[in-house]
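Only one chain is included here, represented as structure tokens and corresponding to the form predicted on its own.
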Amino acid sequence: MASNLASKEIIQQKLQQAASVLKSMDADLWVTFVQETSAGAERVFSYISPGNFTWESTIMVAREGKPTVICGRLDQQDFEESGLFAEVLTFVQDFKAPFMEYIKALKPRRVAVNFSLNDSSADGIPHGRFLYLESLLKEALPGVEIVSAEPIIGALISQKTALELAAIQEAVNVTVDILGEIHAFLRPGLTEKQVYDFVNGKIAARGLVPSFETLVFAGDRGSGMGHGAATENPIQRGDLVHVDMGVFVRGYASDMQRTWYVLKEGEEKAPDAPQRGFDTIAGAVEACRQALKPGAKGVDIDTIARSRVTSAGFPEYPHGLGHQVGRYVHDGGAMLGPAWARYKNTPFLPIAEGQVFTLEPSLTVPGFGAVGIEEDVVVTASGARYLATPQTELWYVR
């Protein structure tokens, strides 16, 4: 996850955000209900606020634009210094005074809180703060709707600022160069272990931390393949070698996949098995390109990679196409799958300009290994467009 929160002219902009997605909504209010954040918070928190708290606290939107925080008074300081509240509001003793006391004032009709049925980013509230605050909103008005406020967290999350797509960016430029620096390292004998150890070795020489566990795989492991951690498994001629990593910069992540052939004596270019394999992925993850596109759906551009694949006579991949990448790996929102039950509907939500997608389709050669690609792209007005040079040669170790 994300090790801090972020920029304060971020925070401004998400805020900003957030009142004009309530309008769409026709909500009124946005309330992020929070306690001892420092201790573990809900992913929209680093979205929208410049420090911790320690008691129960509240950020607030209205649909005005207006951001109001309640908090313990000695919590109070980052909150006022930050100059992005135009209130706020204290107390020593009992949260529910200075709330009850605004919510009132403003008698909201319809009120969005963090819980959703559908994505997991969105669900922040542990289920008694939201128990509770049901109750001192219904008391306050009995008439209020509660709605989820999962379109705004949604759209906070995944529609990305220039200042956060340049954090990305920064990331993946940081990827691709450890990735060149594997390039150069790898040789057959070393194993899995000594690759992984490598890597985050480079990471942390750059002052960073993996944005995920750093994923090595040579040759067939069989079912092992995927998020297993890396083994002594040595890496021998004729193995494909695989590599799933990513690093956080200033807050935000990159995710990105290459896979590498160990040319045995005597070959001077991969056999025919593994060749196709690589071709097929690397043609999936073009086509899926070519077509995500604003409004596109993601259970679409799934498809594409996922009958290429299977055409080609491989099994089907048991995961998503690609998901979004920002202050988590795995970013939530809209994502790039099937239509399948664990997805809910985040494969049916439009994408959007300036979402942050990975495209990572993959198979197995049978008795050669994995064949991993993935390429972060970000969307535009015009389509998708790679952060990166992409992988469309199978990379060679002699």
Given for the second form:
There are 2 protein chains.
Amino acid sequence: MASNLASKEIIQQKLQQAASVLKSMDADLWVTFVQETSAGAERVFSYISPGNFTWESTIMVAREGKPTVICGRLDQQDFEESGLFAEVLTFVQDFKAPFMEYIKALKPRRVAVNFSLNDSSADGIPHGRFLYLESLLKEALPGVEIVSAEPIIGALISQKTALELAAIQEAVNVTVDILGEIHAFLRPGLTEKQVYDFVNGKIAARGLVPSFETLVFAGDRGSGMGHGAATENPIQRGDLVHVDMGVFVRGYASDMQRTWYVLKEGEEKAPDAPQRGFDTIAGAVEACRQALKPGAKGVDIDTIARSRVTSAGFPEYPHGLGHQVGRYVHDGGAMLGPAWARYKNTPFLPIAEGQVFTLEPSLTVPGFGAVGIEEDVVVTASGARYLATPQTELWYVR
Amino acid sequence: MASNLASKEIIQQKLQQAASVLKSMDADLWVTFVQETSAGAERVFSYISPGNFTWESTIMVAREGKPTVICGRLDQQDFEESGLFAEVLTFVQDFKAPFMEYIKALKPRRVAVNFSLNDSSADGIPHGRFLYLESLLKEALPGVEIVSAEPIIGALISQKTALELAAIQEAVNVTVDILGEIHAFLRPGLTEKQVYDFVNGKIAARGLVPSFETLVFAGDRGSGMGHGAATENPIQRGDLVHVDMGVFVRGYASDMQRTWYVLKEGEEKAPDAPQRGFDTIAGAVEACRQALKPGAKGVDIDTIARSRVTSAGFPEYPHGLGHQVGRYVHDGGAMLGPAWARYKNTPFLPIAEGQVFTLEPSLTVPGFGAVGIEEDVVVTASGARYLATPQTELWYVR
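In place of the form predicted on its own, output the structure of the form predicted together with another copy of the chain.
Entire complex below, previous chain first.
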């Protein structure tokens, strides 16, 4: 859908980034090969396309930086008018003819294609489409080498430009405002679902959409983090209440969590157990932010938080410490996670300047509920910087 | 997103259809293998899943019909509570362990996987994910055969159940209502964009969303069918005006077109040229409906309309006659189209009872604009039936 496409300026910057990574990979051409995209397209598509394609189409970036589109005739005008592409080649009956002509003229030795065994955000081309593309490339150039475009897509995700950072910052600012509104709204007796509806109403009132399904958990009654949605479970005095939410602004996401304690009659502060849970998480977030800098490894940052949680006597959380945020709330590329098989090599990819990560350790305090703080940080040359004032105190609902 | 998931009853019917096709293919297991789905999943996913997966997960249907899910622990409760699956197996660190255990116990000889060289709606698994799945299957069972799940996905698309047909019928009914509202609204001086906004407002007022981007074309001023969106081009007397629109009702789409002629001062009817264009298209639609029945071939139905348009002296339209409509506006599977390379084998797949197709030939009348009628029809044992009263007269704007 149009609203999920990036601005022209960002697309131009992404096409330039792609050309520069192509050179460093010693590859000659990057091919993104899609079918009708209005019903959904692979993730990287939204970084590099100003519109949707009706039939099978490619966006290609050659090493020297000339981006080319091959698309159906009905789409020609939109892509030409975008001014982003050196050439827009078209067809009516068969994609193959203009594609083969282009490939035979360019004669690429190494072609980068969107598949990856590691990073699902770079694993975009469907298997049948890959087989077809491979057969066309080998027919045109029998000696051609096909390589994974993972480094290109990783760079597009990781190298956030000033325009991208500005959009994410605005998404974070809106999220902070809404978290403040939630703070004023929370009271015992509200169900998780009522809080969920309140949050989504506040997002919609700003003309925005959530960057993922808002999560609301109250207490430790089996409806905690193992449950995928808000329920009719009512907030009770003595509960921990936990909200996980974000919004899209100009196609870029925020992703934040805050935790409240609902004071019992006569209580002026939280009991020791939930307070200790909160302090463990808040301390872990800040320790990770301090360690997160260019050249660090995601797996090591994850270990800092994970070992603080387990050595404080809480069970290990069943997810990674943090992920990149951008065009998607889980943006792919390098992550801050443990060396678990399901994360493949992504916790070992290098941390670099310009990346935006979440820091989101969590734990459950038996009898009280879940504690989760999630901060969004940007990696700069001198270290990681919070995009919003972090939560350092447990917030009270009176 | 939740709103794009089918009802539980439909999912149950689709899982049963899948098991029955598996038997006819002499295959033992169908595997749909996805990554985090909230940011988008392959098309068939919405037919068979009651919720979203957070990590890599499978929905599997075994020959004897027992559907099984393997998913991350955080998603377990949602999938168990759906009651649709015989087993919900979970993991935290590595998908591989429960998957291998399941495969080694089942010992399938032939496994159907979602890739296709023909039908992009059946080409869902990303290439890297396919390589990973293939390596797991071959490690568990060295002799296993991996085959395309195209026949299963084609059946899920094509064999519309009564519940699916009821949702499509309701989407068509709403569309007919809105087309009537457009008829009352159209007048010279309105821009394409104003009509577009009117249509989308009428859709939103009903709490629905468009099944695709609404198209509005007025006149023959270069902003016709080659342009992807409504523009500031104003409707003028003497124009043909053409609207292409649809809505989703309970996750099922409609897709219809109507054509108007804007009478000039003093005109009581359209001039000969646009009238002849309209009659050509209306006649082609009805001739195709009469020929469309179980056992027919899409390519032959397409030829009926195409040859009527060209033998009336109009240029051949650059698209197929019609496509299936369902969970997606372009639903995939068998289509009514010419033998062009970009349609692969889909115009040769069998027409069967229960399929819902569009019939949408089009042409341009030089100096006047585009003529397009699009009817939605369901194939029954005795032939194709219109889901709404077809447009048989050119509608006038006075």
